[in-house]
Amino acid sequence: MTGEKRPHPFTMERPPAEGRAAAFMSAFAGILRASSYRPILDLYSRITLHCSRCSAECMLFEASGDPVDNPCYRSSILLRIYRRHFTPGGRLRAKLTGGMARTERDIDEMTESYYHCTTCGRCTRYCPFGIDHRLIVRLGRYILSEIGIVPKNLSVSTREQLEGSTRNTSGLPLKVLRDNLAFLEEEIRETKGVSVRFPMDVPDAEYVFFAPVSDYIMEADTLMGIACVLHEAGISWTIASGDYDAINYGLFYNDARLGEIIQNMIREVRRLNGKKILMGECGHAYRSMRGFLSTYDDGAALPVVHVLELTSRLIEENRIELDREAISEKVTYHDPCNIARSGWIVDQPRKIIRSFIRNFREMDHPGRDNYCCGGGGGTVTVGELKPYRMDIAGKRKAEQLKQTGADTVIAPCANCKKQIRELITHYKLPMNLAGMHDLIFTAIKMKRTE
């Protein structure tokens, strides 16, 4: 890389005006104090970091070409540093050799490149060396945020959210979100002709359930094919007054955040006496609670289900019936990284779509191996990022969409639908979006009554 500057294009609050470099450094040793991050910091900055098989994985260096966005440079700007300032090694060369300080043209390079990357962990999968890079980006965010380096669109919905007056990342009023429920239910009855209720504060229920803010302004087909499901298989659950926002912004940029999101969820399901947490179809929210529920809880472990996970179940089980009659168009699916890279909802999604879509369409690359939307990692909250998220992180799936010749796309996640949805109108792709459970309530075969 070059030493010229590389301006950013990020609306922050309150950006720092100088002396980043040493603002960073006190806010890293500060960090390494209070978390157990030192420990692979200290294995990763052993391991050489010139391979580049990830840099062959990555769709977003395989579109710009521009070493900013190879995952090993990425993670090499903050193992420089932590090997130069923190390590005894490091420290004892420096004072020989003058070593390689940290400087205002890294937390330039950090910026940007740590907040081009989608953290999809493509390249962790194929790292021969097992090195977390999609770690290394949240801890590179982590310490830029301590000193006000963030995008403007990530705390201002997170500080909405934990010290708002309604509690969420959109600023929706509880008394519209009650109205808007009532609205689906009434939909719901016009459209299949049963009473399904969206229930609210209910002690005891087996489910607590947790859906991003956005499902209630945007998603409503996504919502009623959740609750028909809910309610034809005698689902016990109940939506928290207190706390229905599923997103957690916190897991895009500062630990602190995402732990405060956390314990305020569980709170409202421990209010509530409810026995499980029920996630909507949203990725990185499960991502969020399933990952990190430990770290941050003190009681006993709740157990955490994705709603794909229990519909899946609930075919399975014969619980609930879908007409295979009601969806003749071609189907493709989606696999949103924060729930697939891992491995944990893969199979259960396909069992779905064979249960009841005729005409499926599988992308290349499909399941743990699949490529990121190119607006995961909060990127697609970042107006400023859209071109780079349309030309750079998004062509690859654009490509991959295209290829399957499908009428529609199924896309279980709010970030992945927002991206989409874009990426059909940007490269006028001849397409439609859909949730799992869109469709789901289209084919859903309403027997309960009551």
Second form
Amino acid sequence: MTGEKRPHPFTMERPPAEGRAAAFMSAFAGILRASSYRPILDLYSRITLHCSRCSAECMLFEASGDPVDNPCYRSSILLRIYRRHFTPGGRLRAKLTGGMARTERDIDEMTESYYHCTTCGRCTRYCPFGIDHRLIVRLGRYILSEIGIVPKNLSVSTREQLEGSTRNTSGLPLKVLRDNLAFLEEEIRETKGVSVRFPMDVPDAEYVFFAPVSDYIMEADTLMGIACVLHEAGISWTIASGDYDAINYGLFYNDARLGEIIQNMIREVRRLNGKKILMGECGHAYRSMRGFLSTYDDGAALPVVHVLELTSRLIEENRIELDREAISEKVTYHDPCNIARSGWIVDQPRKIIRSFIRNFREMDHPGRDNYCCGGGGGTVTVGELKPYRMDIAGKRKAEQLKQTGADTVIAPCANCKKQIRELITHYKLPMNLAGMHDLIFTAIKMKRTE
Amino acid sequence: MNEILDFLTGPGARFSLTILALGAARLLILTAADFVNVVRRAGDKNIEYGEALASTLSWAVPVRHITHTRPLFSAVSFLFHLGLIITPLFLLEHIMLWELGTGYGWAALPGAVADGMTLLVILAGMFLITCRAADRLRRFISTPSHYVLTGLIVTVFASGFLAHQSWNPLTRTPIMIIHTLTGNILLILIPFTRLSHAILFPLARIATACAWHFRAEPPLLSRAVTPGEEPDKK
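Take the protein just shown as the form predicted on its own and give its structure as the form predicted in complex with its partner chain.
Below is the whole assembly, all chains and molecules, this chain first.
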């Protein structure tokens, strides 16, 4: 069981050395003072019964059997600290029983457990008491990040996005982005015989488009598919040169970062006088924007649209046509947690798929009941966690993929794409991975010439 | 002996019920006020109340959730709660006591049904305790209070059941004292222990929906790494 000293699961830029417990408690107290977390901690502390029903729904615990991977236990670590240090009854009991000394060990357990968790929210969906373990994990990570316990990849890339010269998580300079887009335009011209633009900094466009920056580096077909759809439907859109990265790791570990990143993107939309925000194929980016835009936007909230939502609507309105003969292979669909768990984007991708893919095989546990790919919650960016992501976190997804017998799995999310690609290699699965718009790029009939 | 029993079913019960009512009211009012405050301070005040309410109702009678996860455990747990709520409220003897004190009464469960449901609670409670103790994981995340509270419920129901059976080999009055004493303790403990989930359950999902609506200006206490600083090599 737990209790033994375990090595840190990831590298940190500035790991706290001495006095971690005191620093943690100080950060926790500060966050409680300046945020609204206290009431929910009070409520969860009172009602949690540790029935452990959630553990049967967590793919991490299913594969590892380790208590630190049990959602109930995971939440109980932070709730225990809260009770012990921030409630009068808990403080009294801790003084009598000497419970204060546990915090050092608790920090180690949280560091491991909270970054094993992919914050997929499946446990929450099946908790009889309605306890949102995902919220507790976020808060735990937030406090840990304030004392320097945060995976180096997350802190470095977020800092580059907020304060670096490139203003994106991959450090992709604007000049290189422009070159890449020119290359994609050329590629579309050669493949489809049509001139399609990736417009940049066009004022008054209907949509300002934000894709995860990794798409501009690794997912050419996804971007070309999206550009072709928008071109064919005659939609005005633009990429913003100031902030073009949709990724928001703040959603995973820090409220302040979450808010700052959203505000930077809103600033760009306002600069260009855009009417709506169009989010690319990325789960957490859409959730952070749709879920928190109104929180951090001090003006009138702009509509947030997921590209799958838009494409589905354009198909329904017959504004784009897809060739039903273009994709003959067996295709399955992976629901990214950040867009499916809430029920936001579940039907739209299936409508798109049914419109042009003849051989579709639904995975078991589809839609809101989906299993995470195993790389959610920012864990896919943490290199040191790869063995865990492959052997534990992604095991269930690999089994699901295998069961479908599909040739291609669609994963409309940058994080899921990376994780599933690695799973396909690790488990030697005979299938390919694609974004939804990768297949649309193959199937779309381009009729507009200008 | 009879004086003790009279006290426990009279002033004792009135005291316990008062503590329960006041404790429950305090919990509900403070919790609701807390979350009204959360919404007031939230950057986005549009809470998805409809969905939270639908989810609460769906879990209040969780029949369709039973088969999804650990069906046996879920079904036993559901029956345990069903018996735990229905039986004391609709037991003839309880209604008569209430009627004696207040003049108001209501329809009671037939004796055989009440007996059956009481047995169900006892067996289900013992099953839940056994599950907790026998399973390595659940034992690990359990505290003594988990066992004590379920054990207390089983004791209340077992003593109540035993006292009314003709084959009961023990003297009735001491058993009734155990029943009424543990019953009173249980009522008093509800607002102050994990049993308060019985009171707060209707608020939990709505509160969770509110909790995701953060303040517009989150606290930035420190920067994990200040720009320009040389990070520690590891």
